[in-house]
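Quick heads-up: it's one chain on its own, the form predicted on its own, in structure tokens.
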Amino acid sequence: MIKISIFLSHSLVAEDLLLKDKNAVVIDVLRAGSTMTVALSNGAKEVIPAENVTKAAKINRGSSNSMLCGERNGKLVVGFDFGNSPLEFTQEKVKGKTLIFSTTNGTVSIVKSRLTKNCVIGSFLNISKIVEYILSVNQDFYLLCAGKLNNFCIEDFVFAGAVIKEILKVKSDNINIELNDPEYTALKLAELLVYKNDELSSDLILDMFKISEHGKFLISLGFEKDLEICSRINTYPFLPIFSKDIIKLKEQIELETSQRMGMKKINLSGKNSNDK
């Protein structure tokens, strides 16, 4: 039995210990989660989330080859290299870079998840990877919606519902899913707003973004194109994992582990040959 639980906002995580040794998906589809996924997919070395601007600047002073990224109230922070638009994080700009991120809602949610056993970053851009991961872990999961300024927001809640919907569609017969009222409501709202013929629709996701409070706010700031990018389904099929205060792609972690193991074998082989 897998129990899926939704936090409607990071403000409901009163202290980090609430998520200690738990499994979590952090959700901020407009825009931090989507933007980080794009940046890492385009070759950024890693993302370091910071709960506030001061902390981000402090981390940056101790880092090399790093860039400050993020926003406050949707706008670029003065002195930062990038804001929070996925359009900014092209391969030419971010490949090999450490990105130190601080956003109004998303990075606060991520930092609150620092004591989890497993934590991944979800968006419509990688929803199938999120579902695949939840099923592979086969344990209870929390879906942590970043929300907007400590309150509920429809886009994160609908994404949580879509994750539940996709789990129910692909789960094997030996996995049972337990849903309580908030999770059932999210599922039904997602089915109503972003599904057509039982399939996720990017067009409907975009329509939902445009009627959302935060979507309207981003449009007013000139970021309408961001809504379109964030509405695309599985266009960046990678899995950002938050572990030891750093976010990296699961695929990158596996590659680095393989390379370290290869180097270890070479070193051991060399040592053995010298002993003969």
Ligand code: MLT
Second form
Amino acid sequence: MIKISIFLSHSLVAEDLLLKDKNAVVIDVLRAGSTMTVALSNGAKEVIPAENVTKAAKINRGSSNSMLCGERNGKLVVGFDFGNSPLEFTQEKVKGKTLIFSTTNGTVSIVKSRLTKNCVIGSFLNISKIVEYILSVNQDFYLLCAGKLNNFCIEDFVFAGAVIKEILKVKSDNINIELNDPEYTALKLAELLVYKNDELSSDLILDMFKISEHGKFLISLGFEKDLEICSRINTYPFLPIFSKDIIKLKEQIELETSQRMGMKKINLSGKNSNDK
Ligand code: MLT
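The structure above corresponds to the form predicted on its own; please provide the structure of the form predicted in complex with D-malate (MLT).
What follows is the entire complex, opening with the chain shown before.
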């Protein structure tokens, strides 16, 4: 039996120790989580989340290959290189770069998860990867919704419900899930708002974004296209892992490890041939 628990907002994680040695998915679908996933998929080396702008600037100091990214009130922070729109993070701009991110709710939630055992960043762009990961770990998980300004927001909650729905769709005898009121409500709300014939629908996700408080705010700032990008299911099927204060794609970590192993083999064979 695995237990899935939802935090409705990062403000309910009163202190980091609550998540110590736990498993968590951090959720900020509009937009930080989605934007980071796009940036890493487009070749950014890593993302370093910072809880505030000053901390981000400090981390950035002295680094030649890093960019400051994020927003306050949805807009570019003075002195930052990028805002928080997924459209900005193209391959040409981010390949090989370290991105230091500070956003109003998303990065605060990620930083609060620094003591977790396993932590990944989830959005509609990689929902299948998230579900696959939860099932492979097969232990209790927290779904930490970033929310909006210390409060609940519909889009993160519905995403959490969709994750639960997708887990329940997997028919397996050893997967048994315990759901309490918030999780059951998220599941039912997701079924009501973003599922059609039992399948997740990008069109319905976009409709849900458009009625959300934050979605309306982003549209008022001219970011309507961002809503569409963030609604596309599994368009960036990669797994951003937050570990040791850095977010990297699992796929990238595995590639680097196998390259290192390859190098080792070459070095070892070189040594052997010299020894002969
Ligand atoms: C946040 O972290 O609060 C959001 O990602 C805000 C935004 O849409 O830029």
